[in-house]
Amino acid sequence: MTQLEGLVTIITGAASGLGEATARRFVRDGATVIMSDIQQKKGEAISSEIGAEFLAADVTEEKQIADLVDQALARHGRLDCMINNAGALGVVGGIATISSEDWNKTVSLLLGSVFYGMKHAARAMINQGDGCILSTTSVAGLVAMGPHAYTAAKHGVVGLTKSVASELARYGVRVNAVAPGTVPTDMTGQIYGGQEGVRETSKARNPLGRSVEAADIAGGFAYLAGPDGKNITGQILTIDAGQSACPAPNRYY
(Lines of atoms letter the chains of each structure in order from A and count residues from 1; the text may use other names and numbers.)
(Lines give C-alpha, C1' and ligand atoms only; values in the text may rest on other atoms or scores of the structure.)
Protein backbone atom coordinates (compact mmCIF):
# COMPACT_ATOMS: atom_id res chain seq x y z
CA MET A 1 0.00 0.00 0.00
CA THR A 2 1.41 3.38 -1.00
CA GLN A 3 -1.46 5.81 -0.45
CA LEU A 4 0.77 7.89 1.83
CA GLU A 5 3.86 7.64 -0.38
CA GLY A 6 6.48 10.22 0.57
CA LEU A 7 4.25 11.95 3.13
CA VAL A 8 6.65 13.47 5.66
CA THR A 9 4.92 12.82 8.99
CA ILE A 10 5.71 13.54 12.63
CA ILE A 11 3.94 11.37 15.21
CA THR A 12 4.27 12.22 18.89
CA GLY A 13 3.80 9.60 21.58
CA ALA A 14 4.89 7.08 18.95
CA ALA A 15 6.76 4.59 21.12
CA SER A 16 3.64 2.80 22.37
CA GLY A 17 -0.12 2.44 22.03
CA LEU A 18 -1.97 4.38 19.37
CA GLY A 19 1.14 6.27 18.30
CA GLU A 20 3.13 3.11 17.67
CA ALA A 21 0.27 1.55 15.70
CA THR A 22 -0.04 4.71 13.63
CA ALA A 23 3.69 4.84 12.93
CA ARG A 24 3.60 1.24 11.73
CA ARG A 25 0.58 1.93 9.48
CA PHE A 26 2.07 5.08 7.97
CA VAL A 27 5.39 3.39 7.19
CA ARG A 28 3.50 0.48 5.64
CA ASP A 29 1.56 2.93 3.48
CA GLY A 30 4.70 4.62 2.21
CA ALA A 31 5.05 7.66 4.46
CA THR A 32 8.35 9.06 5.69
CA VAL A 33 7.78 8.85 9.43
CA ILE A 34 9.51 10.72 12.23
CA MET A 35 8.55 9.12 15.50
CA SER A 36 8.86 11.12 18.70
CA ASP A 37 8.46 10.20 22.36
CA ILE A 38 10.10 10.63 25.75
CA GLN A 39 10.67 6.86 25.75
CA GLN A 40 13.89 7.10 23.79
CA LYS A 41 15.20 3.52 23.90
CA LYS A 42 11.83 2.03 23.02
CA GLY A 43 11.23 4.60 20.30
CA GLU A 44 14.63 4.01 18.74
CA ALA A 45 14.10 0.24 18.75
CA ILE A 46 10.69 0.48 17.06
CA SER A 47 11.85 3.05 14.51
CA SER A 48 14.80 0.86 13.57
CA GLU A 49 12.50 -2.14 13.22
CA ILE A 50 9.95 -0.49 10.94
CA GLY A 51 12.17 1.86 8.94
CA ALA A 52 11.20 5.16 10.54
CA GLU A 53 13.25 7.93 12.13
CA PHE A 54 13.21 8.81 15.81
CA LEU A 55 13.68 12.13 17.59
CA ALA A 56 13.13 12.39 21.35
CA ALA A 57 10.94 15.25 22.56
CA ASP A 58 8.94 16.24 25.61
CA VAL A 59 5.70 17.59 24.16
CA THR A 60 5.03 19.75 27.21
CA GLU A 61 8.05 21.89 26.28
CA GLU A 62 7.33 24.22 23.37
CA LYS A 63 10.98 24.57 22.35
CA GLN A 64 11.28 20.82 21.95
CA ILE A 65 8.25 20.72 19.65
CA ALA A 66 9.64 23.67 17.67
CA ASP A 67 12.97 21.86 17.34
CA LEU A 68 11.18 18.67 16.28
CA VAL A 69 9.48 20.49 13.42
CA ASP A 70 12.69 22.31 12.48
CA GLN A 71 14.62 19.04 12.31
CA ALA A 72 11.96 17.51 10.07
CA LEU A 73 12.22 20.51 7.75
CA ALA A 74 16.02 20.36 7.76
CA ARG A 75 16.03 16.65 6.92
CA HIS A 76 13.23 16.56 4.37
CA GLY A 77 12.52 20.12 3.26
CA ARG A 78 8.84 19.98 4.21
CA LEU A 79 6.29 18.70 6.71
CA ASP A 80 3.15 17.15 5.25
CA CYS A 81 1.44 15.72 8.33
CA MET A 82 1.68 16.39 12.06
CA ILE A 83 -0.02 13.93 14.40
CA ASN A 84 -0.37 15.25 17.96
CA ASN A 85 -0.90 12.01 19.83
CA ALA A 86 1.21 12.01 23.01
CA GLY A 87 -0.76 11.72 26.21
CA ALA A 88 -1.57 9.88 29.41
CA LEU A 89 -4.58 9.43 31.68
CA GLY A 90 -3.36 12.15 34.03
CA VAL A 91 -4.78 13.02 37.42
CA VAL A 92 -7.84 11.14 38.67
CA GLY A 93 -10.10 11.75 41.61
CA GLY A 94 -13.06 13.81 42.75
CA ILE A 95 -13.29 17.46 41.79
CA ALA A 96 -12.90 18.51 45.44
CA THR A 97 -9.62 16.62 45.82
CA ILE A 98 -7.63 17.35 42.63
CA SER A 99 -4.63 19.59 43.24
CA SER A 100 -4.02 22.54 40.95
CA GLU A 101 -0.51 21.23 40.25
CA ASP A 102 -1.80 17.87 39.03
CA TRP A 103 -4.56 19.56 37.04
CA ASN A 104 -2.10 21.84 35.27
CA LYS A 105 0.29 18.99 34.48
CA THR A 106 -2.50 16.95 32.93
CA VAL A 107 -3.88 19.81 30.85
CA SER A 108 -0.35 20.75 29.75
CA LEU A 109 0.25 17.24 28.44
CA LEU A 110 -3.14 16.63 26.84
CA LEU A 111 -4.03 20.08 25.51
CA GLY A 112 -0.99 22.34 25.74
CA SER A 113 1.06 19.88 23.70
CA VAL A 114 -1.57 19.87 20.96
CA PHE A 115 -1.44 23.67 20.83
CA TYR A 116 2.36 23.53 20.45
CA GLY A 117 2.12 20.89 17.74
CA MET A 118 -0.50 22.81 15.79
CA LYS A 119 1.39 26.09 16.18
CA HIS A 120 4.72 24.87 14.87
CA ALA A 121 3.28 22.61 12.18
CA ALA A 122 1.20 25.55 10.98
CA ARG A 123 4.20 27.84 10.47
CA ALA A 124 5.73 25.21 8.17
CA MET A 125 2.54 24.32 6.34
CA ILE A 126 1.37 27.89 5.74
CA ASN A 127 4.58 28.50 3.81
CA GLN A 128 4.06 25.31 1.81
CA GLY A 129 0.42 26.05 1.01
CA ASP A 130 -0.71 22.59 2.11
CA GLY A 131 -0.50 20.08 4.92
CA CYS A 132 -2.50 18.07 7.38
CA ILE A 133 -2.60 18.47 11.17
CA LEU A 134 -4.20 15.62 13.09
CA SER A 135 -4.68 15.13 16.82
CA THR A 136 -5.87 12.42 19.17
CA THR A 137 -8.89 13.39 21.21
CA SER A 138 -11.23 10.78 22.75
CA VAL A 139 -14.86 9.88 23.19
CA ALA A 140 -14.22 11.65 26.51
CA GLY A 141 -13.83 14.79 24.39
CA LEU A 142 -17.41 14.37 23.22
CA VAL A 143 -19.23 13.12 26.31
CA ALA A 144 -18.39 12.80 30.01
CA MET A 145 -16.64 9.44 30.06
CA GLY A 146 -13.31 9.99 31.79
CA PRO A 147 -11.53 11.69 34.69
CA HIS A 148 -12.22 15.42 35.01
CA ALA A 149 -8.92 16.83 33.72
CA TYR A 150 -8.72 14.26 30.93
CA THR A 151 -12.28 14.97 29.83
CA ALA A 152 -11.78 18.74 29.93
CA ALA A 153 -8.52 18.57 27.98
CA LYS A 154 -9.94 16.25 25.33
CA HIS A 155 -12.94 18.54 24.90
CA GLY A 156 -10.38 21.30 24.44
CA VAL A 157 -8.69 19.36 21.64
CA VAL A 158 -12.04 19.16 19.85
CA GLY A 159 -12.59 22.91 20.12
CA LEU A 160 -9.02 23.76 19.12
CA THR A 161 -9.24 21.46 16.11
CA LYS A 162 -12.31 23.24 14.79
CA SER A 163 -10.95 26.71 15.54
CA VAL A 164 -7.57 26.11 13.89
CA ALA A 165 -9.20 24.40 10.91
CA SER A 166 -11.23 27.55 10.36
CA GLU A 167 -8.10 29.70 10.34
CA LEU A 168 -5.85 27.49 8.22
CA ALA A 169 -8.30 26.44 5.51
CA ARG A 170 -7.39 29.49 3.42
CA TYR A 171 -3.81 28.19 3.26
CA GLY A 172 -4.82 24.73 2.11
CA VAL A 173 -4.01 23.19 5.50
CA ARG A 174 -6.48 20.65 6.85
CA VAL A 175 -6.99 20.14 10.60
CA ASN A 176 -8.88 17.16 12.00
CA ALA A 177 -8.90 14.85 15.02
CA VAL A 178 -9.65 11.23 15.78
CA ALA A 179 -11.74 10.33 18.84
CA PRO A 180 -10.97 6.75 19.87
CA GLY A 181 -13.25 4.72 22.05
CA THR A 182 -11.77 2.58 24.81
CA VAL A 183 -8.83 0.96 23.04
CA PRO A 184 -6.72 -1.75 24.70
CA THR A 185 -3.42 -0.02 25.50
CA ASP A 186 -1.15 0.18 28.52
CA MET A 187 -2.97 3.38 29.54
CA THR A 188 -6.49 1.97 29.51
CA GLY A 189 -5.23 -1.28 30.95
CA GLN A 190 -4.50 0.61 34.17
CA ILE A 191 -8.25 1.01 34.66
CA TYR A 192 -9.57 -2.34 33.47
CA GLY A 193 -6.98 -4.74 34.84
CA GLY A 194 -4.90 -5.13 31.69
CA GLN A 195 -5.56 -5.02 27.97
CA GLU A 196 -7.64 -8.19 27.90
CA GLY A 197 -9.86 -6.64 30.54
CA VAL A 198 -10.34 -3.65 28.26
CA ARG A 199 -11.29 -5.91 25.35
CA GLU A 200 -13.83 -7.91 27.28
CA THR A 201 -15.40 -4.81 28.81
CA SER A 202 -15.60 -3.12 25.42
CA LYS A 203 -17.17 -6.11 23.72
CA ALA A 204 -19.85 -6.26 26.40
CA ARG A 205 -20.52 -2.52 26.36
CA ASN A 206 -20.15 -1.36 22.76
CA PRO A 207 -23.27 -1.56 20.57
CA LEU A 208 -21.32 -3.34 17.80
CA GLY A 209 -20.12 -5.93 20.30
CA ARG A 210 -16.49 -5.39 19.31
CA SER A 211 -13.36 -3.95 20.84
CA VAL A 212 -11.78 -1.04 18.99
CA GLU A 213 -8.09 -1.79 18.43
CA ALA A 214 -5.10 0.51 18.01
CA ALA A 215 -4.85 -0.52 14.35
CA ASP A 216 -8.37 0.82 13.77
CA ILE A 217 -7.31 4.24 15.05
CA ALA A 218 -4.20 4.12 12.88
CA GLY A 219 -6.47 3.46 9.91
CA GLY A 220 -8.51 6.52 10.77
CA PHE A 221 -5.42 8.70 10.78
CA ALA A 222 -4.29 7.20 7.47
CA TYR A 223 -7.68 7.98 5.92
CA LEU A 224 -7.61 11.60 7.07
CA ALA A 225 -4.00 12.10 5.96
CA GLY A 226 -4.39 10.40 2.59
CA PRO A 227 -5.99 11.40 -0.71
CA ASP A 228 -9.45 10.23 0.33
CA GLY A 229 -9.44 12.84 3.09
CA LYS A 230 -8.43 15.78 0.88
CA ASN A 231 -11.74 17.61 1.39
CA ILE A 232 -12.13 16.91 5.10
CA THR A 233 -11.28 19.59 7.65
CA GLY A 234 -12.58 20.69 11.02
CA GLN A 235 -13.95 17.22 11.70
CA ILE A 236 -13.76 14.72 14.55
CA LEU A 237 -13.62 11.13 13.31
CA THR A 238 -15.08 8.98 16.08
CA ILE A 239 -13.99 5.34 16.10
CA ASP A 240 -15.66 3.71 19.08
CA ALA A 241 -17.96 0.87 17.91
CA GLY A 242 -20.97 3.05 18.76
CA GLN A 243 -19.91 3.70 22.36
CA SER A 244 -20.67 7.44 22.39
CA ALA A 245 -23.44 7.82 19.80
CA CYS A 246 -25.71 4.95 20.81
CA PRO A 247 -24.71 3.71 24.26
CA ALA A 248 -28.11 2.20 24.98
CA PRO A 249 -29.64 -0.32 22.55
CA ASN A 250 -32.74 1.11 20.90
CA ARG A 251 -35.32 -0.94 19.02
CA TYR A 252 -38.00 0.73 16.94
CA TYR A 253 -40.10 -2.33 16.29
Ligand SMILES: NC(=O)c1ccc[n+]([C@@H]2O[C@H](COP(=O)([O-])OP(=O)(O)OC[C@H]3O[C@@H](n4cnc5c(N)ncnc54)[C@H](O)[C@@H]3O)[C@@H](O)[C@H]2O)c1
Given for the second form:
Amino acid sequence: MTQLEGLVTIITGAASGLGEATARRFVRDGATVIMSDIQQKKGEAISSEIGAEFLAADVTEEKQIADLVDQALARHGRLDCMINNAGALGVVGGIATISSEDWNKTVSLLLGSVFYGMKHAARAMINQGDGCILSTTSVAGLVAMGPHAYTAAKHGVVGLTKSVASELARYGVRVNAVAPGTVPTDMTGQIYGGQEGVRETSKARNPLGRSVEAADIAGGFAYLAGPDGKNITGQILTIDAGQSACPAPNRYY
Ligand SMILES: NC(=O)c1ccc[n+]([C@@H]2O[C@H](COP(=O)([O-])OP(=O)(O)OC[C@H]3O[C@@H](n4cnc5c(N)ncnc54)[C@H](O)[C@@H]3O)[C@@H](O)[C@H]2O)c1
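Show the form predicted in complex with the ligand, please, because up to now only the form predicted alone has appeared in this conversation.
After this comes the whole thing, all chains and molecules, with the earlier chain placed first.
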Protein backbone atom coordinates (compact mmCIF):
# COMPACT_ATOMS: atom_id res chain seq x y z
CA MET A 1 0.00 0.00 0.00
CA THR A 2 1.28 3.48 -0.82
CA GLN A 3 0.36 6.53 1.27
CA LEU A 4 -2.47 7.80 -0.93
CA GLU A 5 -3.63 4.45 -2.36
CA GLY A 6 -6.94 4.82 -4.24
CA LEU A 7 -7.62 8.37 -3.03
CA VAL A 8 -9.87 9.95 -5.68
CA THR A 9 -8.43 13.46 -6.00
CA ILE A 10 -9.27 16.50 -8.14
CA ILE A 11 -6.51 19.07 -8.61
CA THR A 12 -7.27 22.40 -10.30
CA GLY A 13 -4.54 24.37 -12.04
CA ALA A 14 -2.80 21.03 -12.61
CA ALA A 15 -1.28 21.74 -16.03
CA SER A 16 1.62 23.73 -14.57
CA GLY A 17 3.70 24.55 -11.51
CA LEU A 18 2.47 23.52 -8.07
CA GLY A 19 -0.63 21.73 -9.40
CA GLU A 20 1.41 19.67 -11.86
CA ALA A 21 3.96 18.72 -9.19
CA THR A 22 1.12 17.74 -6.85
CA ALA A 23 -0.51 15.60 -9.55
CA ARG A 24 2.81 13.81 -10.15
CA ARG A 25 3.30 13.21 -6.40
CA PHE A 26 -0.27 11.97 -5.82
CA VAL A 27 -0.09 9.53 -8.76
CA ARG A 28 3.27 8.28 -7.48
CA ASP A 29 1.71 7.74 -4.03
CA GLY A 30 -1.16 5.70 -5.48
CA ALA A 31 -3.98 8.26 -5.76
CA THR A 32 -6.50 8.29 -8.61
CA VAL A 33 -5.91 11.80 -9.92
CA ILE A 34 -8.22 13.96 -12.01
CA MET A 35 -6.17 16.90 -13.24
CA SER A 36 -8.10 20.00 -14.27
CA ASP A 37 -7.06 23.26 -15.93
CA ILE A 38 -8.00 25.71 -18.67
CA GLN A 39 -4.84 24.67 -20.54
CA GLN A 40 -6.37 21.56 -22.08
CA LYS A 41 -3.59 20.39 -24.43
CA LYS A 42 -0.87 20.73 -21.82
CA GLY A 43 -3.02 19.12 -19.14
CA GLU A 44 -3.91 16.18 -21.37
CA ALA A 45 -0.27 15.63 -22.33
CA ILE A 46 0.88 15.56 -18.68
CA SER A 47 -2.02 13.40 -17.54
CA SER A 48 -1.37 10.75 -20.18
CA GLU A 49 2.36 10.82 -19.36
CA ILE A 50 1.83 10.23 -15.62
CA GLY A 51 -1.30 8.04 -15.64
CA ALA A 52 -3.84 10.60 -14.44
CA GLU A 53 -7.14 11.72 -15.99
CA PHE A 54 -7.81 15.21 -17.32
CA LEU A 55 -10.99 17.29 -17.38
CA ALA A 56 -10.95 20.91 -18.55
CA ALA A 57 -12.65 23.46 -16.29
CA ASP A 58 -12.48 27.20 -15.70
CA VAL A 59 -12.48 27.68 -11.91
CA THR A 60 -14.20 31.07 -12.20
CA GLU A 61 -17.34 29.36 -13.58
CA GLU A 62 -19.37 27.66 -10.85
CA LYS A 63 -21.15 25.34 -13.28
CA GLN A 64 -17.84 24.03 -14.60
CA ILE A 65 -16.68 23.19 -11.07
CA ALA A 66 -20.02 21.54 -10.27
CA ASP A 67 -19.69 19.46 -13.48
CA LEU A 68 -16.08 18.58 -12.63
CA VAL A 69 -17.15 17.15 -9.27
CA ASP A 70 -20.14 15.36 -10.85
CA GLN A 71 -17.91 13.76 -13.48
CA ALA A 72 -15.48 12.55 -10.81
CA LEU A 73 -18.40 11.03 -8.90
CA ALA A 74 -19.82 9.43 -12.07
CA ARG A 75 -16.44 7.87 -12.91
CA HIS A 76 -15.30 6.78 -9.46
CA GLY A 77 -18.35 6.84 -7.18
CA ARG A 78 -16.67 9.11 -4.64
CA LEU A 79 -14.43 12.14 -4.13
CA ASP A 80 -11.83 11.83 -1.38
CA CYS A 81 -9.74 14.94 -1.93
CA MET A 82 -10.33 18.29 -3.65
CA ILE A 83 -7.33 20.57 -4.20
CA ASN A 84 -8.29 24.14 -5.08
CA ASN A 85 -5.03 25.36 -6.55
CA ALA A 86 -5.59 27.25 -9.84
CA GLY A 87 -4.56 30.88 -9.81
CA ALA A 88 -2.52 33.73 -11.22
CA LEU A 89 -1.03 36.96 -9.91
CA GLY A 90 -3.95 39.12 -11.05
CA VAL A 91 -4.05 42.89 -11.03
CA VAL A 92 -1.00 44.83 -9.81
CA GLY A 93 -0.53 48.52 -8.99
CA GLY A 94 -1.25 51.14 -6.34
CA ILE A 95 -4.54 51.07 -4.45
CA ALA A 96 -5.56 54.40 -6.01
CA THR A 97 -5.20 53.01 -9.52
CA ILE A 98 -6.86 49.55 -9.46
CA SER A 99 -10.14 49.35 -11.39
CA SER A 100 -13.14 47.62 -9.79
CA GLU A 101 -13.31 45.31 -12.77
CA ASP A 102 -9.71 44.13 -12.36
CA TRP A 103 -10.16 43.81 -8.59
CA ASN A 104 -13.29 41.67 -9.00
CA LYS A 105 -11.63 39.47 -11.64
CA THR A 106 -8.66 38.76 -9.39
CA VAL A 107 -10.71 38.07 -6.29
CA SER A 108 -13.04 35.85 -8.33
CA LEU A 109 -10.09 33.83 -9.67
CA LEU A 110 -8.29 33.46 -6.33
CA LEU A 111 -11.10 33.35 -3.75
CA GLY A 112 -14.40 32.79 -5.61
CA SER A 113 -12.88 29.68 -7.18
CA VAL A 114 -11.97 28.27 -3.77
CA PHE A 115 -15.56 28.88 -2.59
CA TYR A 116 -16.87 26.94 -5.63
CA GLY A 117 -14.39 24.11 -5.07
CA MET A 118 -15.25 23.83 -1.38
CA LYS A 119 -18.99 24.09 -2.01
CA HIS A 120 -19.19 21.31 -4.60
CA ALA A 121 -16.66 19.04 -2.90
CA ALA A 122 -18.59 19.44 0.36
CA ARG A 123 -21.80 18.35 -1.36
CA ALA A 124 -20.13 15.02 -2.22
CA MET A 125 -18.14 14.62 0.99
CA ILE A 126 -21.01 15.34 3.43
CA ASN A 127 -22.89 12.40 1.84
CA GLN A 128 -19.82 10.17 2.14
CA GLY A 129 -19.13 11.15 5.75
CA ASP A 130 -15.47 11.82 5.00
CA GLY A 131 -13.12 13.70 2.70
CA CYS A 132 -10.37 16.26 2.56
CA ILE A 133 -10.48 19.73 1.02
CA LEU A 134 -7.17 21.48 0.42
CA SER A 135 -6.45 24.89 -1.10
CA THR A 136 -3.38 26.84 -2.11
CA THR A 137 -3.06 30.10 -0.23
CA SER A 138 0.34 31.84 0.00
CA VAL A 139 2.67 33.58 2.41
CA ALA A 140 0.81 36.57 0.94
CA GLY A 141 -2.21 35.10 2.75
CA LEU A 142 -0.38 35.60 6.05
CA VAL A 143 1.60 38.82 5.65
CA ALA A 144 1.66 41.76 3.19
CA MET A 145 3.80 40.30 0.44
CA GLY A 146 2.02 40.53 -2.90
CA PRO A 147 -0.16 42.84 -4.98
CA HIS A 148 -3.20 44.14 -3.04
CA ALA A 149 -5.93 42.00 -4.60
CA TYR A 150 -3.73 38.87 -4.51
CA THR A 151 -2.89 39.46 -0.82
CA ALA A 152 -6.51 40.13 0.10
CA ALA A 153 -7.79 37.07 -1.75
CA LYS A 154 -5.13 34.77 -0.29
CA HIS A 155 -5.94 36.07 3.24
CA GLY A 156 -9.56 35.25 2.31
CA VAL A 157 -8.57 31.65 1.51
CA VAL A 158 -7.09 31.38 5.01
CA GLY A 159 -10.31 32.65 6.61
CA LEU A 160 -12.56 30.46 4.48
CA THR A 161 -10.43 27.39 5.24
CA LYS A 162 -10.86 27.86 9.00
CA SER A 163 -14.55 28.72 8.71
CA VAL A 164 -15.46 25.75 6.48
CA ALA A 165 -13.29 23.41 8.58
CA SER A 166 -15.36 24.38 11.58
CA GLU A 167 -18.62 23.57 9.76
CA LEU A 168 -17.56 20.31 8.08
CA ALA A 169 -15.72 18.66 11.00
CA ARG A 170 -19.00 17.11 12.20
CA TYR A 171 -19.21 15.20 8.90
CA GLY A 172 -15.64 13.93 9.16
CA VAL A 173 -14.50 16.27 6.38
CA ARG A 174 -11.13 17.99 6.93
CA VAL A 175 -10.33 21.40 5.42
CA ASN A 176 -6.76 22.75 5.28
CA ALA A 177 -4.54 24.91 3.10
CA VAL A 178 -0.90 25.12 2.09
CA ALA A 179 0.89 28.49 2.09
CA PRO A 180 3.88 28.32 -0.25
CA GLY A 181 6.74 30.79 -0.18
CA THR A 182 8.31 31.94 -3.44
CA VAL A 183 8.48 28.89 -5.72
CA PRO A 184 9.77 28.76 -9.32
CA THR A 185 6.75 28.25 -11.63
CA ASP A 186 5.39 29.95 -14.76
CA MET A 187 3.60 32.51 -12.56
CA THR A 188 6.65 33.61 -10.58
CA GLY A 189 9.05 33.17 -13.52
CA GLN A 190 7.23 36.03 -15.22
CA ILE A 191 7.81 38.26 -12.20
CA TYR A 192 11.44 37.48 -11.40
CA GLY A 193 12.92 37.03 -14.87
CA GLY A 194 12.74 33.25 -15.22
CA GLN A 195 12.92 30.33 -12.81
CA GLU A 196 16.57 30.87 -11.79
CA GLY A 197 15.66 34.44 -10.90
CA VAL A 198 12.89 33.10 -8.68
CA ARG A 199 15.30 30.71 -6.94
CA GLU A 200 17.81 33.49 -6.24
CA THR A 201 15.07 35.81 -4.91
CA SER A 202 13.64 33.07 -2.73
CA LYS A 203 17.03 32.11 -1.25
CA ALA A 204 17.78 35.73 -0.44
CA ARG A 205 14.42 36.14 1.30
CA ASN A 206 14.40 33.17 3.65
CA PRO A 207 16.60 32.32 6.64
CA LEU A 208 17.37 28.77 5.46
CA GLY A 209 18.79 30.29 2.29
CA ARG A 210 17.29 27.52 0.15
CA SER A 211 14.96 27.67 -2.80
CA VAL A 212 11.52 26.23 -2.12
CA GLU A 213 10.53 23.90 -4.97
CA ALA A 214 7.15 22.78 -6.34
CA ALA A 215 7.89 19.24 -5.11
CA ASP A 216 8.10 20.60 -1.53
CA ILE A 217 4.59 22.01 -1.86
CA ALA A 218 3.35 18.72 -3.35
CA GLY A 219 4.80 16.97 -0.29
CA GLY A 220 2.77 19.26 1.98
CA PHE A 221 -0.45 18.40 0.15
CA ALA A 222 0.38 14.69 0.31
CA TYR A 223 0.98 14.91 4.07
CA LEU A 224 -2.33 16.71 4.70
CA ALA A 225 -4.29 14.33 2.44
CA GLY A 226 -2.72 11.14 3.74
CA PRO A 227 -3.01 9.09 6.95
CA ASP A 228 -0.58 11.32 8.90
CA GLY A 229 -2.97 14.24 8.38
CA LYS A 230 -6.05 12.48 9.74
CA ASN A 231 -6.31 14.69 12.84
CA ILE A 232 -5.45 17.96 11.12
CA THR A 233 -8.18 20.41 10.17
CA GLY A 234 -8.52 24.18 9.96
CA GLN A 235 -4.76 24.56 9.54
CA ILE A 236 -2.48 26.45 7.19
CA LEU A 237 0.74 24.58 6.45
CA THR A 238 3.39 27.16 5.56
CA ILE A 239 6.23 25.89 3.37
CA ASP A 240 8.52 28.86 2.85
CA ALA A 241 11.94 28.01 4.37
CA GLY A 242 11.12 30.40 7.22
CA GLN A 243 10.41 33.44 5.05
CA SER A 244 7.20 34.59 6.76
CA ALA A 245 8.13 33.69 10.37
CA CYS A 246 11.69 35.08 10.39
CA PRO A 247 11.75 37.95 7.91
CA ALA A 248 15.05 39.46 9.11
CA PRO A 249 18.10 38.22 11.04
CA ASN A 250 17.70 38.70 14.77
CA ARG A 251 20.55 40.71 16.42
CA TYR A 252 20.31 38.88 19.76
CA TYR A 253 22.19 35.80 18.52
N1 LIG B 1 4.68 29.90 -7.28
C2 LIG B 1 4.62 30.49 -6.11
O3 LIG B 1 5.62 31.02 -5.59
C4 LIG B 1 3.32 30.54 -5.36
C5 LIG B 1 3.38 30.96 -4.03
C6 LIG B 1 2.21 30.99 -3.29
C7 LIG B 1 1.03 30.61 -3.87
N8 LIG B 1 0.99 30.22 -5.17
C9 LIG B 1 -0.31 29.82 -5.73
O10 LIG B 1 -0.17 28.52 -6.28
C11 LIG B 1 -1.20 28.32 -7.23
C12 LIG B 1 -0.56 27.75 -8.49
O13 LIG B 1 0.31 28.71 -9.06
P14 LIG B 1 1.69 28.32 -9.76
O15 LIG B 1 2.74 29.10 -9.09
O16 LIG B 1 1.81 26.85 -9.85
O17 LIG B 1 1.47 29.00 -11.18
P18 LIG B 1 1.37 28.40 -12.67
O19 LIG B 1 1.13 29.55 -13.53
O20 LIG B 1 2.53 27.52 -12.94
O21 LIG B 1 0.07 27.46 -12.60
C22 LIG B 1 -1.23 27.99 -12.48
C23 LIG B 1 -2.19 27.09 -13.24
O24 LIG B 1 -3.53 27.57 -13.02
C25 LIG B 1 -4.21 27.53 -14.25
N26 LIG B 1 -5.32 28.50 -14.26
C27 LIG B 1 -5.24 29.86 -14.27
N28 LIG B 1 -6.47 30.39 -14.34
C29 LIG B 1 -7.35 29.35 -14.36
C30 LIG B 1 -8.76 29.25 -14.43
N31 LIG B 1 -9.54 30.34 -14.51
N32 LIG B 1 -9.33 28.02 -14.41
C33 LIG B 1 -8.55 26.90 -14.34
N34 LIG B 1 -7.21 26.93 -14.31
C35 LIG B 1 -6.61 28.14 -14.32
C36 LIG B 1 -3.15 27.89 -15.29
O37 LIG B 1 -3.55 27.48 -16.59
C38 LIG B 1 -1.93 27.14 -14.76
O39 LIG B 1 -1.85 25.84 -15.28
C40 LIG B 1 -1.87 29.67 -7.42
O41 LIG B 1 -3.06 29.71 -6.66
C42 LIG B 1 -0.85 30.64 -6.85
O43 LIG B 1 -1.44 31.83 -6.40
C44 LIG B 1 2.12 30.16 -5.92
